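We begin with a single chain expressed as structure tokens, specifically the form predicted alone.
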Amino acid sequence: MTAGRILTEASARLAAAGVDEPGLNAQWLLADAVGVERLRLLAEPDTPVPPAAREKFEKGLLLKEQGLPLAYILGWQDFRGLKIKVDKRVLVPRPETEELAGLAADFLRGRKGALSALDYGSGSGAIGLWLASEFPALGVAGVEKSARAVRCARENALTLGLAARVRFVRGESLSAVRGRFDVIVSNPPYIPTRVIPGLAPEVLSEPRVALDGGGDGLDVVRMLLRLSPSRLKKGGALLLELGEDQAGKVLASLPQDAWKDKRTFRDLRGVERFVFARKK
């Protein structure tokens, strides 16, 4: 069978299973099975697909029909150009989190001297590892509640050659690490507990600890707001990714005596998603 025919049939199967972007998912799965770039499959639809590759593709297709995230099937997720290993131990990094990392980088470029960053709720380590790759002298600490996620993040640090500058530790609050930082960046769990049962199957296959933000979704956020001033250098920044309708509420709760330059940023979809504030 040719790549074009396989993709046509697979796209129809995924669409019937209710999978978003069925064509794109089928392309990634087949490209991975064959071992070629995705765009090459589209440019050369008459390429024969060997039986071994078809068998691997079929296994991935079945997992996708069952609601498993594409990144779990492939075993990795692109994060601003970094190939980050992901599996059921960690949340799959979203495009919004790539935007969050970009905002942190923009802030760091305006800072002088020895720079340091703290990534709270680091999961796969994507934010901290990408920042370290962007700033060769940056020291990065990652704090993560899940021991399984910490192991995944450390594996990524080793694979990317960044283990000497990025350290990941297990902890439930900012007290898990010492020192003060130029920036604290976090994509914390922010989904209200009551909302979680109604989430899409793909999301429900991800670690609940990375999703559940408590009654109103802001339990972890309140901890970060309380402890961040004591862990930031003067003029250092706190950057948070939040759910829809949360950013304005969180911004309003930041006390004037501790913070300045308070603002929110919208994501590429126009959602007020990110909170930024600098320590006085």
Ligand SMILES: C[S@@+](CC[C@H](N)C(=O)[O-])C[C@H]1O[C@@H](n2cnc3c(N)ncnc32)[C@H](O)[C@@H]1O
Given for the second form:
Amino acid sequence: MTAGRILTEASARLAAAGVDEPGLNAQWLLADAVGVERLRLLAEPDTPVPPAAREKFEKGLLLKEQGLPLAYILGWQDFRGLKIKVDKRVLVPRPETEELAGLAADFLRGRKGALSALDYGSGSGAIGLWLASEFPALGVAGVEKSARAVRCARENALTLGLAARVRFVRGESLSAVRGRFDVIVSNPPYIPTRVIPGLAPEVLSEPRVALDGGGDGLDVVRMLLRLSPSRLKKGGALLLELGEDQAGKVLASLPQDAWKDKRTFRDLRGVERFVFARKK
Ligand SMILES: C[S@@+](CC[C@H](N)C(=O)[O-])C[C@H]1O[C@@H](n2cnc3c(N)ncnc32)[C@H](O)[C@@H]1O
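The form predicted in complex with the named molecule is what I need now, so please give it after the form predicted alone.
Full complex below, order starting with the chain above.
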């Protein structure tokens, strides 16, 4: 069978299973199984698909029909051009978090001297690793509660050749690291506990510790607000990704005597998503 025909049938199957973007998911799975670029499959729909590739594709398709995130099936997620290994140990990095990392980079570009960054709740390590790849002299620390996620992040650091400058440690608070940073960037768990059961099955297949932010979703955020002044250099920045309706509230809770240049940023969908503040 040709790639084009397989894609048509697979898209219909995924749509029937209620999968979002069925065509795109089918394309990624088939490109991975055949071992070619996705766009090449689209440009050359008459490409024959050998039986072994067909079998691999069929397995991936079944997993997708069952609601597994595409990135877990492929084993990786693109993060601002970096290929980040992901599996059930870690949250799949989201497009908003690529924007968060971009904001951290914008801030670091304006700083002088030996630069350092902290990725709090590092998961797969995507934010910290991308920042390290962007700034050749940047030192990066990642703190992460889940030991399994720390292992995944370290694997990514090794694969990407960044292990000399990026170290991931297990910890549940900012006191897990010493020293002061130019930027503390975090995409913490921020979903209120009561909301978790109603999340899409795909999201529920990700680690609960990566999602559950406690009663109002802000348990980890409160700890970060309390402790980050002692872990930032003068003029250093705290940058947080938050859930809808949380950023304004968190911004307002930052005391004037400790913080300056406080503001929020909207994500590409227009949601007030990120909080930025500099230590006085
Ligand atoms: C929303 S995920 C973000 C993962 C990754 N930074 C990303 O953006 O893809 C939150 C991460 O924080 C970790 N985490 C949860 N509670 C934590 C805590 N108290 N201290 C450190 N990490 C925590 C979770 O295990 C998870 O990896």
